[in-house]
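Take a look at this single chain in structure tokens; it is the form predicted on its own.
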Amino acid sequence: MRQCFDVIIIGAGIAGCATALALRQQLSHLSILLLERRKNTPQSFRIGETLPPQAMALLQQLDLLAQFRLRGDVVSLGNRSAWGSSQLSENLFLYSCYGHGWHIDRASFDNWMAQQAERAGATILHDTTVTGIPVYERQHWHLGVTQNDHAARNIEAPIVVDASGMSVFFSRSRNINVVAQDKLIAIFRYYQTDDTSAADNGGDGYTLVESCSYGWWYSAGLPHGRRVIALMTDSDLARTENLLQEAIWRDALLSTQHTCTRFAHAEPLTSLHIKPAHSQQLERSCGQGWYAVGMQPRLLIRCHR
């Protein structure tokens, strides 16, 4: 494999792959390498399952919208919320100029985006980590990388894009401060329904947000009869209230008025998972020969007031 590229992108998630696609679309001669820590194997579940209507404009810009519509994801018709009240309010995507949104299988979508980037001419190295501190000299970045636990080797490029998500690995190596704005975490699990219970339950075309004393509950229908439910709360509150214990988490779920009805006939597919969902930002997002893109919570879920 070549050792010198025009652009190296750290992270082959949505942001990294979209960056590669946009670059190849504008400058098809560029040699682009994406470095991804995950192995090249499909994941059963990955949090971050809602694409808002505005995402359709981005997919259109990347010339992916037609292929995306063939995937068979679940239409998201809007958001329903009970915020500080038992009364449900609605934000319907019917009134959006972008049309409706989508509820996706996030692991499948990430793998699909990686396939599109490779088809566009980018190279992806899976199960690969950057070792040591990147060095910039002679107008090139020099990175040590290890793949599949093999011996480290050096690669270089005049431009590096940090798309490593919440870890912002490369930016941190440049001593760029990351400012966390809250302590939000998601305590979540996946459920499975059959076709009958899904039809009886209804509401799978909507994202549901319901406030509670700990924060709020989020739930959405997913492809293949799956559903996800997450309790969004501060990390310190989760510890003091023992919300990381499955029995207490479930009791809190059963005390809800609207959210619990979506899971009355659903079977748990997973145990509880915990992911950071706090908002954060870099004090600086670019420098000599490097840029940071897509730094955001791994959850594509937001509170709709």
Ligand SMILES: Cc1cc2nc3c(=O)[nH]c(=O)nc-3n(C[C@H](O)[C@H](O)[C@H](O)COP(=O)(O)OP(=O)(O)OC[C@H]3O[C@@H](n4cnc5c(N)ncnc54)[C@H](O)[C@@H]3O)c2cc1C
Contents of the next structure:
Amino acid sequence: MRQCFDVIIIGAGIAGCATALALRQQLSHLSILLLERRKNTPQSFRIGETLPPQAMALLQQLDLLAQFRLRGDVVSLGNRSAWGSSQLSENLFLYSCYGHGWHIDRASFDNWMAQQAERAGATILHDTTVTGIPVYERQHWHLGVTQNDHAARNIEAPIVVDASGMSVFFSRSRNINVVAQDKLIAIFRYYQTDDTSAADNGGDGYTLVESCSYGWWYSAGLPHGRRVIALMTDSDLARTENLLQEAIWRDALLSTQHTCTRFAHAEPLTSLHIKPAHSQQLERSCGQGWYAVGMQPRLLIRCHR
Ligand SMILES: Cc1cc2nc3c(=O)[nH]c(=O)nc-3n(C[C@H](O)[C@H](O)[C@H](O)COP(=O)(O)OP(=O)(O)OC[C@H]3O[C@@H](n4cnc5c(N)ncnc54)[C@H](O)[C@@H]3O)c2cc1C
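Having seen the form predicted on its own, can you show the form predicted together with this ligand?
Full complex below, order starting with the chain above.
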């Protein structure tokens, strides 16, 4: 395989793939390599399933909107929230200039974005982790990569894009400060309902948010009759309140007024998962021959039962 590319993108998540698509759209001669540490095998679940209406404009810019509409995701009509009161208020996407949003199967959406990037001419290497400290020499970045657990080798490009999500691998290795702004985590679980028909529309088609004393509950319907429910709270509160324990998490869910009713006829599909969901900011997001894009927590840890 060749060693030198015009652009190397670290991470083939949505930010990395969208960057590759946008670059190829503007400069179709560029050779673009995406390095992705995940294996190229379908994942069952990934959190982050609501595409707000504004995302339609981005898909259109990337010339993906028509194809996206063929995927069969479920329509998201808006948000309902009970915030600091039991009263539900509604934010209808009908009033947005982009129309409704979507509830997607996030794992399948990420795969689809990777396929679009490849179709546009980018190369993706899966099961490939960028390791070590990148070196800038003779106007090229030299990256050490390990593929399928084989010995590290070097790949180079004049431009590197750090799209490695919450790990911000490249930026950290350049000693760029990453400022965490809160301690938010998501403790979540997937459910299955009987209704797998296309008309199911993700339950009622709304994202529901309900506040509680240690944060808020988030829930949404997904394609194929699935539901996701997440408790968003601070990591220290989760520890002191034992919210990582399944029985305590479930009791807390049952004490909600609105959220628990959405899952009355649903069966748990997975155990509890926890994922960092805090906001963080890079002190600098570009430098000589590098840019950082996107953002995402990187850990997925199984909770105690
Ligand atoms: C609980 C939760 C709920 C969310 N819900 C929503 C939602 O409903 N709607 C929404 O729009 N957004 C949501 N988000 C945010 C959204 O998921 C992220 O903003 C988005 O995933 C960021 O994409 P990304 O490509 O920057 O990062 P990622 O999707 O994390 O992609 C980064 C990729 O880089 C790879 N990588 C990292 N390090 C290396 C390395 N050294 N070598 C090779 N590869 C590497 C990783 O494997 C990963 O695939 C949610 C986030 C959380 C935490």
